[in-house]
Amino acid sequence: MEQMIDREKLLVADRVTFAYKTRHQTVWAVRDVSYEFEAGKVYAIVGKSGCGKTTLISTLAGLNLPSMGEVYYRGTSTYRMNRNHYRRDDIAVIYQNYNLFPLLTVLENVLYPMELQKKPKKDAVSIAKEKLLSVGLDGSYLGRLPAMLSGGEQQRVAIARALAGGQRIILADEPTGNLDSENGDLVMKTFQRLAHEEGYCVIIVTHDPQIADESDIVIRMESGRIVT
């Protein structure tokens, strides 16, 4: 029976396929992947490393579009949208290397997205400073570079970041990576807060088991397709 596919959900993959294309051959990353997500839960994407986690999550963020079905955010595919100013606007995604600019201060850090939104200097500096303090650096880090902070600071800071642009959907790839166990609780304690208080939909691609435990629902791929 075909699988009824509900495109007024927050974000849906539609049997999305992706398929890299060299000289010699024809990758096929990711395989007829359909799946809703909805706002207010932790979602892990788990599995081999080369299953197509992280293809998938490019995708779901408009990094790429599918070689074969469609991406919809709250109805509309990403075929068919500025999907500049949806990756601006709508999706933050979040690295394992953090992606902080190293010559720019936390703050500085934490205002980009909004100055590319053109948000008024004085609101931004004020949602700069509410977000980097919901993840637990208060004013005492707001002049301080990335590379004086620890890598579990630097992470809170590229969370800290991608709330500021105000996205709804965090897309997270192996956010915790790089850091002791301390940290990783720290910064999945955030992300539970976000999805379950504030009605955030947060998406993590991740090998780590325990951050698979603590998230609301396990998605596990193998070759491409979501197995469970």
Second form
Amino acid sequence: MEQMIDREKLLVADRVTFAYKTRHQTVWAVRDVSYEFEAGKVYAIVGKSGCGKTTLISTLAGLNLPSMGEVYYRGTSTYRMNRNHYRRDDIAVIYQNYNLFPLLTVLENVLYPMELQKKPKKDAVSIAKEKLLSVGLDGSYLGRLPAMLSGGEQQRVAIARALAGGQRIILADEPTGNLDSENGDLVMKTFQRLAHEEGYCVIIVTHDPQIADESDIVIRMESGRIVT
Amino acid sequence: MILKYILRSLRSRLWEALSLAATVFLCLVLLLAIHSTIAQRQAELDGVYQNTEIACVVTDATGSTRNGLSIPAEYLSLFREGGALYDHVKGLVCHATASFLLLGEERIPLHLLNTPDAVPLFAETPITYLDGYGDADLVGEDAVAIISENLMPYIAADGSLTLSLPPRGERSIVVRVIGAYSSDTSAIYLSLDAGRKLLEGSVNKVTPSALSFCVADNRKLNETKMALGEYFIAADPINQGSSRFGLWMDDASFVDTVMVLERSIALFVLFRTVLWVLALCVCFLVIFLLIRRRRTELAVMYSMGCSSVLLYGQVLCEVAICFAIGALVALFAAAAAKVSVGGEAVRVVGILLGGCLIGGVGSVTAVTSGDIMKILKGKE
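Follow the form predicted on its own with the form predicted together with its partner chain, if you could.
Entire complex below, previous chain first.
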């Protein structure tokens, strides 16, 4: 799909191609994907397993560099930026299996990104509590370890952690995959509120058609390409 | 919080931390033991080199005669400073005959020596030394002499004796008499160097009749043998008829002992090398397996923008703490078992620690170099 790409937009994929190479074969997971992601919208990337959704967001998140093409954040290519800083300050990722630190409490998990950003402790604690409240977790949760939380609560802690660092782009890889429908709805409503009321750019990879229906824009992928 | 996390991590993974500490403990104990054993063997070998006196005796070619030889006077020069054998030998023992001296009208047999041990007579007949004198006074250029008791009347009031060389007695020497021995026959035993000086240029020649010495540096035994081989042959009955002088060298026991010790040390050194390789491999493996169990955690930290310094630093801190626990216990155990824990122990600990830290760095790199997203999705 040909389109004019404005690289100054928030997050831009410009002819992104990614190949997994081994000694014996090369698999083209993402082929020539170009798209502009804007603030204030919820994007759902859908497609069959193996169509390249997760690989695409790993390049958007700066975890991998594209084999060809470039990813731009506010006009700067991920090839030319410090990707540690990019992941720390500009983009947050939420996972299907939550990936909380098992040895840190709820509060400490949410404090962690601000610890990396070297925010003052007092401010960080205040922000952490605010973000936890925004996802429906009150003060009684602060001292608990992740093992003492339900799946939905863990995912909400993960969302609070993603918000605490102040990053304006949230990538979520199958965030409701391990949740029941009630918790899934709760998570989706949170994403919608973040995008529509607070101007976040939320990009969700999902198999769930309901999630796709509730998103502002649905991007369908097939064999590594965007088809619609 | 990072420090708190490290301590909490160690506490919550106590068995894993202890397994690494135990691995370090075992490796260190074995390494310290073998290093200590090698050091002991080496000290033993050094002691053998240092303390063994390898005696060499000049004989006839067959080795049957050690006294009464007629060794050319030039041979003595080999053992003097600047001589070909000077650096190779020590403790020269020499008895030489040098024709006669005139004492008044009497012709007295003259012998030269640098120690009474060179003369078989003195093994049976002890020397009575005058006040303050002893064997050591025979070494050096001072003209001193030991005389038979029947020549005592010739001694001057000051203890000196004037001797002259035949045939005409125009060359004379005044010697200090330092001792006497009891004998039926008369003879004068003059210090070797003084005697050689007296006889320089004279028709009377110094003829060493017995010569023995020790190897100066046992570590250079082969070089010494080669140098001695220029002038002597190995004393052996099969040399019957040879005109060359033989040399009997008491090195068999020394050589055997050194060979046994050197072989033992070589074996231990080989074993030590193998042990080092094994120890490092085991430590690497344990560290890698422990870190691999935490790859999801490391991947989350990486995905959140944790710097490499922090990522590696946290893991290396944990490795270092576990190492320290294992090392301390190992050092205490070694000290209790009286295994040497000096500078060598510091080196061993340092190398193993370096290896473990490198293993930690390598393991983190290996674990985080995979597809981070797959790790985070739990698919790797």
